[in-house]
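Quick heads-up: it's one chain on its own, the form predicted alone, in structure tokens.
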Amino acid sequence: MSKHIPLILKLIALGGLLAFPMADSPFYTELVAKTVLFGIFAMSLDLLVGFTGLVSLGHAAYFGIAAYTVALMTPKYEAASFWTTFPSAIGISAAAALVVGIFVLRTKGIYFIMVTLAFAQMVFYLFHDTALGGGSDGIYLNLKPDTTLFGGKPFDLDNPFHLYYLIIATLVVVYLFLKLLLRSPFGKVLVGIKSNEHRMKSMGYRTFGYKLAAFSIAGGLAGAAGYLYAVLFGFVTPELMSWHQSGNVLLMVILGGMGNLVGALLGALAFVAMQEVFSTWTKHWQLVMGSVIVLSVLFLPGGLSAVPRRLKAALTGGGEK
């Protein structure tokens, strides 16, 4: 669990993140902001995968649906308002994840990876292969959504360092939530289900409802990740919901350590480094980057999260438990 990490190393990444802009790097600023968005895509999944022992492969759904959201809920001419498509996003990506739970949640093991990869397969191909998304070349977002309220601004989504600040506060409220929610009644009856889900039938819990409340919840917060990743780069496709990009985000979560909201962070920072400096290196970086995934498995069992642990263990001569 995160609490192998200390405070104040999660204190001293935090305080690392908000000064980076300071740095006067604009192309890494944006690197960093997107390899946040994904380490909140990430956390989303793991409450699925690492707490509710629900392997999805149609995650990226509620992402792009999300991004989507916001791009043709502005139009053409003039920004949207950014508290009108937010919370709308948000809402309409757990709206989908919610009617999809409803079906998927019937089935379990290897069939309900595959019906949540052909629920997100559906979807995809709603925005690739019609005008509503603008097919393959997806739409652009000329008009980044204004935050005027109550006749001021808060902040500006133009200025690249707002942006930036903002997406840094996203991350900071989710992971916030999560730890909260996972510490509370309702999120230990999550791990209990991935525990045993039937012991906690026989307890008397509805394990249905958690279990789709767990869904619709960690759609509605890809959707936040989704909806700044398009005000981030100003255009959506549908490939931000094809079966590689759900594929690419559990990997994060693999790499990072399930059941680990931090894990889940260092497994987007490791996932965005590797594919930034082996696509520099070779052509056949994606063959690289498979096999330093396959090492990482085999040789880093609890992921990147536990290995603090483990070099406790190895310095103190005590073995792993």
Second form
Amino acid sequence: MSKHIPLILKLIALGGLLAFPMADSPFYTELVAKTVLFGIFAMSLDLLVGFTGLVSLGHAAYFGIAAYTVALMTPKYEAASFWTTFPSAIGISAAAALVVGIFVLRTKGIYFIMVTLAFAQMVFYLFHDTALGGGSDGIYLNLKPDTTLFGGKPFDLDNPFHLYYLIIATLVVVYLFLKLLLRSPFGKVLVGIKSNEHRMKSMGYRTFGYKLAAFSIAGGLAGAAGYLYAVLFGFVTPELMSWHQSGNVLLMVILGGMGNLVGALLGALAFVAMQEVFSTWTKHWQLVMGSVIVLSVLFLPGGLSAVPRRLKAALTGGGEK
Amino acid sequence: MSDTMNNDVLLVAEKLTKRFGGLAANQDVNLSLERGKLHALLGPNGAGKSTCINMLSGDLPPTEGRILYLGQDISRTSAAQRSQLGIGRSYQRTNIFPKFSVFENVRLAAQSRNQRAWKIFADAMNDKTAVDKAMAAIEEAGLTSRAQRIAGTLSHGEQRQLEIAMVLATDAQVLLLDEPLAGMGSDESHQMVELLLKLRPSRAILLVEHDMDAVFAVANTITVMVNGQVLESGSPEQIRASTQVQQAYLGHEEMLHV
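Now the other one: the form predicted together with the partner chain, given that the block above is the form predicted alone.
And the full complex, kicking off with our chain again.
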């Protein structure tokens, strides 16, 4: 019985998400949608940070590239097709990550962090300083993508509820995709690389290819989140790929507990919630949030996802593990 | 013809040299590993034994000299490529996946023989070939009762056995074992010696070891290195009788009279 508890909790959480629009609060529905898409973004980074041991500080680049893809594919007075823009956005961000990965994955540790940051900054300035994507002002997405397929419209992205459910569906698909991936021989190799890459090589694994594939997949999934962001808010700016954004998503992963997909979602939830709550208290909310993050890293190693295990250990009187 | 034509000779090192700046850690080292034979590498600390193993396994590129596997020059291949050829190694400092179960450590090693990375939706546990191979290697190394334990919680000796199991799971034909008995108690060393004897007939083994009892119990050939060079190479009897070796081990010569 007790081993089913995590599954039951996950289903309850999913039920809550599905029922949420009934609360009939457009503001909060949008906020939840935003949290969920940041959760997708955080899970994609966790594949690198928590499961492969690759700490990327440039992950927002792929989020942003996908957001710009839909903005640039949409004509000014006409809606683009959802069925072409969504796969394109994911594909282009995955391809961008593949190309960047070929270079950055030749480095390790602190150098990897700096080089991923450097590439992300290059992408940021490409959009910020050139006319390619409207410069520093970004682009408005006047019309949300059109979902017409074979003459029918299965759902309508102009309807906030439909868009909300698309985001939830994407969450479920990405979560299940990553679960399967991590269970597969491929996923086992990634976790092995995180634990001891040297030994993986000496056992005959060419780890570079595996890392490159993971980097590209993570880029594509970040792209799914970035696409949904652009569609949800109707505009894109270079800020989406700034290093602050890369830092934020890394904080979500750390807050939630690295190497745990639900943790990444909890981290995104905690992050967005803190942002909302603290910013109503004070204009210096980032100071408060920074303190909370420092405290949680100090006193909650393993992040939010480790809380149940620690509580259980405390309750049963067992020592901390 | 030369030894390399012999079918049982798997791995040959020819004039292997490694320089770190001005220091020659290995100088003109010649070695040959045959199937069915255990070749022990002896020498005081700093003699260059680990450097030699690192060159053979691909962890270090040689500065000069050649490494031949079944007659083919593999001097410039990577560690991963050599593992795929059939050259497996264990490490002097235990080098495992401490947070994984014993089974998963060995299963990962076995999976490396049949990498189907594109099957990203298959359950790794359904790869029966890898699972069976892992269980066989665990049994061969005598760890069956420990299979589900977290590797980091094993005793030191069991972790050394795990190292061997991981090498076995890769179907290695050449085993490069860097001090597998280091830090073991007498019972554990005894078990390891038994294991080495069991593995010897079907594989070519290079053993770096300080435990003289063990070396003389299992070695067919012994090479003694001093200051990066081969001092003497021959049968255990020849080595035991060598005055040169006794001089090199001055103060330790009683070790050679076991």
